[in-house]
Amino acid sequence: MLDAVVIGAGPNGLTAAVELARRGMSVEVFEARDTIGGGARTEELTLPGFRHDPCSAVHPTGIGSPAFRALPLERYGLEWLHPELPMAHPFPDGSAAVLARSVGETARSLGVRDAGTYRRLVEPFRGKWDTLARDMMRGVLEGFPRDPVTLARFGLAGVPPVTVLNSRFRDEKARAVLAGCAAHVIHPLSGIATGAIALTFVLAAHAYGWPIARGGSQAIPDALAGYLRDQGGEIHTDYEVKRLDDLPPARAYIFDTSPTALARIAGLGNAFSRYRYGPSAFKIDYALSGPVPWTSEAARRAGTVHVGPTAADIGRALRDVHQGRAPERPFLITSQPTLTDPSRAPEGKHTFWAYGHAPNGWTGNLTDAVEAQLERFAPGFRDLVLARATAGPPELAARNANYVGGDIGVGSFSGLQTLLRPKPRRIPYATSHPAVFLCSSATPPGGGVHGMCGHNAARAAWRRIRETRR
């Protein structure tokens, strides 16, 4: 009898075998398609030589990840490299912000008014992220809080709506920044918590960047993978799990998966009936012959631009997807990776991606709006556009299994299930079967290619095997 299975090979799928695997445990992990991945694939979308990432592209957690900073994936080949600035947000009139290493740097770009502001807000938790990532990702086997009183700072920040946060702000430059960050998980910004993940990913960015990984995201999982095969563990490919019967025994079965196809491949009924899926996104990959021509000068050296402008525009656009319809100008999150790594594309050519939001299973084409959006930015975009692929709701769902109706955050961030997903139990990654267990994004500490729903998920898993092989 194996001591675990792990069904999919996603970043918390693979995390959670290697997590095992490396206590000396056996373990094998089954995945539905013919690659090893999830949300963290490189593929040729458009032109041959031209590299793309279809979902997670950069990685503000990844690097910074306790799961991953535990482990020596640089043997396997991961690679992190750093733009010139993590993120740059730009306005019509060819200003940015810009969300720089330098705290410094990021206060100044903000304007004279709410630059020490902004140094206010972040100063009590610089240097503490490995400390305070510990403790915000952390499942709740890990124990008491390392840092409690930096962890109840971040968490008066962060609870309340980034609303709330911006209210500190007199400009609207610092306002959009935050705003475009807590945009990230797809929620109106008046939202419980979405303080919490706009300051996450400041901190991030000024801790370790926000960076991409040489080659594509793919080297992320394949780093996992090649780790774990040392370790013992196997991977097995094009295997669809439709029940626990197809799988070998084990004393432990780690989904990771929606919750809606865990319950139904493990015979659990509605057990997540409750549970809901949010908006999705509508993305496009470019091949494009240039760089991409922003008015803003520091979009152009950023590997991340976000494109609202204001926090009311932005805060518009999260109103319309979350009302079903999709926004006239979405608020966009793009990445331009050849800035940084030139070997995803042919000399001289570049490959670039953006998102903008819509209702979740939404089937009409945001394509038109995304570019119009772009123009205002960059002044001549489409004529670089060599080739694009689109992917809305039914594309991305059909991609990964996860993103139901096209929900790249595997559940929605609303409610109570912000806090208690999937939901109120005391240890989220455990179900009705005893042997059962959940590490997907739809677990804490959500969205992210971090690794640490799987980390925390193996932690429950383990104490159960210890448990049987008594």
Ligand SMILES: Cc1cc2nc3c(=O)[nH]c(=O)nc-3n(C[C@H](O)[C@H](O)[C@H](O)COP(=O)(O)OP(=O)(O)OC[C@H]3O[C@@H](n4cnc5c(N)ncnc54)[C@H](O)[C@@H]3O)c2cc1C
Contents of the next structure:
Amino acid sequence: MLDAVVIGAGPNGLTAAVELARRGMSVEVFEARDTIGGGARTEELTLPGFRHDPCSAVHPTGIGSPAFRALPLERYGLEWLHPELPMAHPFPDGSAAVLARSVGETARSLGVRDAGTYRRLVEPFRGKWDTLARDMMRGVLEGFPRDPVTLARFGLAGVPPVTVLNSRFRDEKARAVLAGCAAHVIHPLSGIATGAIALTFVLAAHAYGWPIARGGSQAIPDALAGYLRDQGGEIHTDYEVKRLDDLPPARAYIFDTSPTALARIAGLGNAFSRYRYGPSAFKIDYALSGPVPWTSEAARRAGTVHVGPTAADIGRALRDVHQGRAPERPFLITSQPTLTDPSRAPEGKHTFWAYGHAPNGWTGNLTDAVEAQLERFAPGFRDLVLARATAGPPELAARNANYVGGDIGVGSFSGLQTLLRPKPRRIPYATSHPAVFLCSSATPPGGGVHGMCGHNAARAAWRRIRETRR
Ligand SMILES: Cc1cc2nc3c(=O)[nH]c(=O)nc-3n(C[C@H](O)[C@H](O)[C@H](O)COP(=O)(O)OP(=O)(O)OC[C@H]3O[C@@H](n4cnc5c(N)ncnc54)[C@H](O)[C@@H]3O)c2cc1C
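So that was the form predicted on its own. Now I'd like the form predicted together with the ligand, please.
Following is the full complex, with the preceding chain placed first.
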């Protein structure tokens, strides 16, 4: 009998498998697609020689992940590359606010009236990322934090909506930066804990930066898989798990799937019938003949560029999506990997990664709205487009069964689910079946390529494995 079977070879599934294998347990992973990686892959989506990341591209919580930092992933080919600036947020007048590695440079870019407020906001957390990340990247009811004072400070600032955090600032630049960071969870800015999302991205920039992986995001699962195989783990691809009986007998089954898929496969009936899925995205991967011609000089040096002039504009786009409407002027999260890693495109050419938000299950086409936004801040952008690959909610859902209705967060960031997902439980990775565990981004700490859901789920599973071995 195997110690564990993992269903799904995304970053969380692979991390869970690695954590068990490195402790001497026998593990096999079963992945539905013909390649591993889930939301961290790299593919030639447009033209020969252009290597695109269809899903994740930028990894602030990856480089800052306590799980990844404890693994020898560099030995297995993962190399983080840092852009000159982690993030720029351009404005229509050609200026930009930036998230730099340095707090000082960031504060200065926000303008004199808000620089001090920004310093005071981030100062209590400086040098504390590693402990804070351990404390916040797990279930809220799980055990005692290592640094309760810093965690409480983070909670006080972050649990209220980002609009409350923004009320500390006097001008638009700081507000737009924080709103843009909070928007990564695709929820209205008035939502509880949206402040924590913004603060996490900001603190991550100052702690370890917002890097990309050399060669593409696929390098992350590839490194995890390389290490897993060296520890004796096995991976089977092209193997969609439909029932537990499809799998070899094991002491624990760890699902890197949506909660509803887990319930269906493991025969847990309506265990997660109250789980809610959230909005989606409209993703465009571009092959470009040159770099994006941003009017803002800072945007031309940044790995990530947020496009949405004011916090109010960003809030409006998020509200539209939440209410089931496609936004007229979508807020865009964009990444320009070839500025930092030219190996991903033929010489002199570039790849560009952009998405706006869209309602769950929406079947329209957001390309014109996305490009109209880009033209406002980078006139001439369209002239550089050699090819584009688009994916709206149905295509995203078809690429990965976890994205129910195209929900790239695998669960909406609203109500009780914001803090207690997939449902209120002391160990959120456990289920009503003692041998069945959930490790996907539907569990804390949620979306992103950081492996922390897998790391935490593996801890829950190995207690069970040890008991049943005895
Ligand atoms: C457009 C987009 C942009 C993103 N940008 C970023 C970013 O820049 N930075 C970042 O950190 N994160 C980003 N993310 C989010 C990130 O990709 C996910 O949060 C992350 O991949 C979640 O990891 P996971 O292991 O939980 O699940 P996934 O990566 O989704 O992996 C789940 C795996 O399980 C497999 N699977 C599902 N059901 C079955 C089954 N029945 N049998 C077998 N296998 C199954 C799937 O095929 C998949 O390979 C982005 C996501 C999208 C879609």
